[in-house]
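The chain that follows stands alone, in the form predicted alone, written as structure tokens.
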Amino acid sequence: MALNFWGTPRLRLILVTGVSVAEAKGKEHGKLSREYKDGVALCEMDERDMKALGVEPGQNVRVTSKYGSIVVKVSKMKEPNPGIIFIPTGAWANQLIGAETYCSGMPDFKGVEVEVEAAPTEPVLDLRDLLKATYGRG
């Protein structure tokens, strides 16, 4: 386990993205809704990985890949999968995915190497602020 600049733990994990029930329910309220953000701006982690980072469900973590970095809420995976994190598809997960499609038309939504660290003082951006930070407009 590596340490970040402040000496707190940082784990190297594998990101898997996909559709979730919470994401689908959130879409019914609109992508700018609190329900959508709550269903998509989160990552599920194995309980042991959460313990290694010193985070509890509902706390913020920063997830960083070679393509970008986001802050999301953490929740415990229902099934044990140490070394793996899951983030529902959407604007937050897309910040961590590269644009390369390898002639398939689809980028890699699974198997992306990421680093995860606790981010207790950093906010989870809402969709408008996330788009503004990424593209200069929201």
The other form holds:
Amino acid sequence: MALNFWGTPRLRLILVTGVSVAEAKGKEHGKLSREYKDGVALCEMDERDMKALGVEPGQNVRVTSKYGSIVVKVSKMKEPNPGIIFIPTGAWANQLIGAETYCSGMPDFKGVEVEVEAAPTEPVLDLRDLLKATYGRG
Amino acid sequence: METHKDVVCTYCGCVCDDLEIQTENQQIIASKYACAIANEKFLVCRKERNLSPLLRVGGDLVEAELDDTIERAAHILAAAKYPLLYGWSNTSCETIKVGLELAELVGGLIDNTSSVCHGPGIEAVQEVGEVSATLGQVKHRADLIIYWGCNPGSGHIRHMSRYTLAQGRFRSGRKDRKVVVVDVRSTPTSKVGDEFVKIEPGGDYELLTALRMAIRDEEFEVDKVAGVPVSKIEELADLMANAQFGALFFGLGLTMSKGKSENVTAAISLVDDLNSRTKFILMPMRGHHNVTGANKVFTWQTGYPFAVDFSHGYPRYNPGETSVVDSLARGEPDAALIVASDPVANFPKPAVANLSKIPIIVIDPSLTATALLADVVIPTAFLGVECAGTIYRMDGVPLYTKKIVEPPPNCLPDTLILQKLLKRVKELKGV
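Given the form predicted alone above, what does the protein look like in the form predicted together with its partner chain?
Entire complex below, previous chain first.
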């Protein structure tokens, strides 16, 4: 297992993005709602990977791909899937996705190599703050 | 209190048409037969929304008159050299038709959400064809259901209970059917299946090809393919070949993973091989309630199902070039009209970064992430709740949605907004 510059663990995992019931229900409350952020700005992770990182559900992790980096809250996967994390479709997950489509029109939204590390002192940004920080508008 | 029966749901591609919605004083107070997501949609969507047209003045969005927002939107589109017109899968076929006329008029790029959804599957169908059926046929006849790279337990909640596991004319229900789930991760759906085949991420093409080999009784020189033991592959191939009527439903696990359209081509070829032994069909699990309709209307009007470029004065289609993410990533569009969609939330960062640099017009019932970056925001009525229109179920069956309650005063149906916008752009262009 790799270590980051703080000397804490950094895991290499595979990111899958997609829809979830919480994301879909949160969307109906509005993209600026607490329900939406709680349903989308999170990273579902296998219990064993959480243990390896030393994080508990509700704590924050930083997920980094070669395209970008984002802080999201950890949630324990209901089903066992070691080596895989799931972040629901949304502005947080898409910080980690590249625009290359290999002449298909479709970017790689699934199967993305990422590194995950604990981020106890970093906040999960609200949608407005995330848009302002990334695109300078919002 | 009033009860509305046989209400058509406007959430996912299942387009359930058996909902009961209760209203009182023009408010929705209860729903029956709706899934957890649809229930939330009908009961909550109208409570938290933007009710006012908005214009960006300085750095802020401020409330404005509807006519002023349409005027500014018309000027943006009329002045643009290569506008993007994107979205269209969460609205009616009637609205999409107007949008296509507008795209041709302004010489823009028009794309729908299939581009980042089942577009690669459509490319595969154009390459090798498909064997399909209606969901009714599956309900009445299928004895083997395969869910590959999809998770209806979270995304299409009533798909199983309405179409694949329900009692049909020739099947008495769950006990008469075998359900196989193939995915890279365990999901709520995989728990429902009789068999769960867990594959390595990116291994779909290999496993589909291995199944084709097994069905042809070809020898394997390895022990595992995509992490699945050969003995399991041969067992699955036997199950498929011996089914009376098999149905393979596939999701974005195939279209969004490496291989993309080639994954779906392999799935179609597998189904093709199986049809020399038995009856087998396949169907994409379409996400938005009218993404299938968007493909239909685009094809009627232009000859192509998505990613249509009008910049030459006639329709061109070349996914990878004329598809929305590619065009945005290259920084080509100089203005954007976004209808019933939220690309700022759903597109990769490099594409959104370029979108955020150009004038954006948003026509949507909700205040989306895209609206937060927009120059013009026009709220509309919710389709299937506050206005009616035609949508297509995932199997290509058209259904007419109902108006259940009156929309708020400033929230017109998007068909009317688009018609007003088209009329004004025509005037500005002297057409």
